[in-house]
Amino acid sequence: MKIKFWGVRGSIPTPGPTTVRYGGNTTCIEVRLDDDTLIILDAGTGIFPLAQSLLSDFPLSCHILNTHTHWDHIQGLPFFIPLFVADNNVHIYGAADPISQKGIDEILGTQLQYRFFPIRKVELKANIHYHSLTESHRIKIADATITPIMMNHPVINFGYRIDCYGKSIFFTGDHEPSYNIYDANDEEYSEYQSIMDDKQQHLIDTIQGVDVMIADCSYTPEEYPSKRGWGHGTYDSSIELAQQANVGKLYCTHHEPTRSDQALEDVFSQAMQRHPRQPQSPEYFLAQEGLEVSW
């Protein structure tokens, strides 16, 4: 199995001289199974350079797993070149909207309106297949089993566990650890805390022992209080989750858009000082555009 990072920034693309080392594109991760099946995690702006690398593979088949529909995770989709070429097969997976009852096909349907984009959905040439998913309902892509897991974000967000021939990956998408919305003196506090504890344990059990976890590490502990409720985690919360789930390697991603490369390395170094690695601990890394990991 192989992964390659094509976009690791959160919220908005950040091109410029201070983000050259780690990259300015928003979330997109290429996953290759051992048989070369292509799975793409999210369609942020990083999917555009990924598309450039696929031109020699046409006609191709690929599978895009969308964690959620916020702009930084879908804004590259209308520029995904395989969509415009006949005989390509593009499968798009994601959550249906429980309020509107609309499926994942609404992503492209909304983006490709003339008020937003000059090309209509009906003008796309590829064979596009939409798959609306539900929480914990496993699906198969080639020889891989995909498990969608409901995460905590201000819109429905699926994390994805991918298992294939004994190898495994988990990607959180955007995720903020669940917290109790009640004051400790409120009657509802204990009951709600029990719900939060069960939810956290379900997550830990579902991702237990994955080889690689790619996680939302947007903030430092000092930054988090003013960002609470925005739906993003910290380095520390992701490290703690990785430890609890006995993960092999943790790649920190969704880098805060105002953080320069040097600042990114500084806050990561500080997180490592707060969590010195023990013999049985996961290995910790900063996700970086162009980084490839194979095992």
Given for the second form:
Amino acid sequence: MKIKFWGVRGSIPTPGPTTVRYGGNTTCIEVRLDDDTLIILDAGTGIFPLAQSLLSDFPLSCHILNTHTHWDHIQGLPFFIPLFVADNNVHIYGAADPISQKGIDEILGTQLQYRFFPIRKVELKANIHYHSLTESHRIKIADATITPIMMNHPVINFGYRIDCYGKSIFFTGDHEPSYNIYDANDEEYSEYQSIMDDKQQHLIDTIQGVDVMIADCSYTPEEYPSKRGWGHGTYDSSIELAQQANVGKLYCTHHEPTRSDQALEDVFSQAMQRHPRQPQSPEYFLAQEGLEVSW
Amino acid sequence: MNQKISQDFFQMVEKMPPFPKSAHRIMELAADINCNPKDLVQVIEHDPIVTMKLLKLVNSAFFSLAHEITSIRHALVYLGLNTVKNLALSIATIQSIPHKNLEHFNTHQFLLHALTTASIAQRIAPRFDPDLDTGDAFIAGLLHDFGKMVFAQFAPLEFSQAIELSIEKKQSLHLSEQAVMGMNHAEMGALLAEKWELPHQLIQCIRYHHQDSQAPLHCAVVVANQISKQLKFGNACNPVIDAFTPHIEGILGMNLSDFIESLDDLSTEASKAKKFIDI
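Output the structure of the form predicted together with the partner chain; the preceding block shows the form predicted on its own.
Zooming out: every chain and molecule, the one shown earlier first.
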């Protein structure tokens, strides 16, 4: 299995001299199964340079797993060149929207409206296949098993576990650990806590033992209180989850958009000091645009 | 009545609007970026229609969640604040026919009965099983008479006849409904809950709340229902108050009036509910 990070930034692209090393593109991760099947996790602006790398493979078949439909995870989709070329097969997977009651098939139609984009959906030449997913249903892509799980974000967000040939990866998408909405002295506190604990256990069980986890680490613990409810995690919350789930390697991503390369390394190093590695701990890394990991 | 329960009928019920005050409050909360999640949960939990519709949606095949969602707090943990807020908003903004107040059926009084039954059921639930989820008891109490709202809305003439028959004969309303319409509110509410794929124990509670059962959740709702009627907290048009069954009397070790005596501050349940309705 191989992964390559094409976009690691959260919320909005951040080109410029202070983000050259870690990169300014929004979320996009290329996953290659051992038989070279291409799975793409999210279609942030990082999918554009990924698309450039695929031109010699046409006609191709690929599978885009969308964690959720916020802009920074779909912004590159209209620029995904394989969509424009006949005989390519592009499969798009994601959650349906409970508010509009529409499936993932409206994603491109919404983006490619005449007023907002020069090309309309009907003009795309590739064969596009949509797959609306639900939490309790695993799907197969080639020989891989994909397990979607509901995370916590201001819109439905699936984390995806991918298992293939004994290797595994989990991507959170955007995720903020749930917090108890009640105060400790409210009578509802303990009941709410127990529902939260059940959900957290379900998450830990789903992730259990993956080789690689890629997780939303937007904030430091100092920054978090003023961002509570925005739907993002901290270095510490992701490290804790990785430890509980006995993950092999944790890649911290969704870098906060105002964070420079230097600031990013500083906050990561502070997180490492707070969580010194024990023999059984996962290995911790910062996700970086262009970084490839194979195992 | 049985013939009425067609696809069209279920669709009509789906268009039932929430109570105006909760709709207004949900819209207010949804417009506040810093809205307190506790307030949102509270307002949803105090409206049987919003509660039922939200449970319906989150338990539907559309979500196919790995876990059955049994309460609004449960939904909040699984779906997140913003999704629940927007779901509630989509329910709150349904523009539909207003609720019908019939001569004998006042929606305000009905809501007061539902809310007090809910809060009393929540309070006494541990007497029947210390491990019972009190949030589930609240919801079961809130929704036990949902079928009456449906009758009032969609079969007002027959429902009025049934209420009059009950008053005249001093017989339980569900028996009069059965005589007039061939269907009673417990069955009506349960059919909807079933159609909407609500949690199984909730369906059972709605369906059998006029019958004997050993299930702790069911007992809590049955007892709370009698207490609410006995103390005239609101009015859900049933003139008959049932005595405790031997099973319930065995567990509580006393009869209805002694049990009411033993509970402190029951009137606060009514004033809390009234306060909420009058926001």
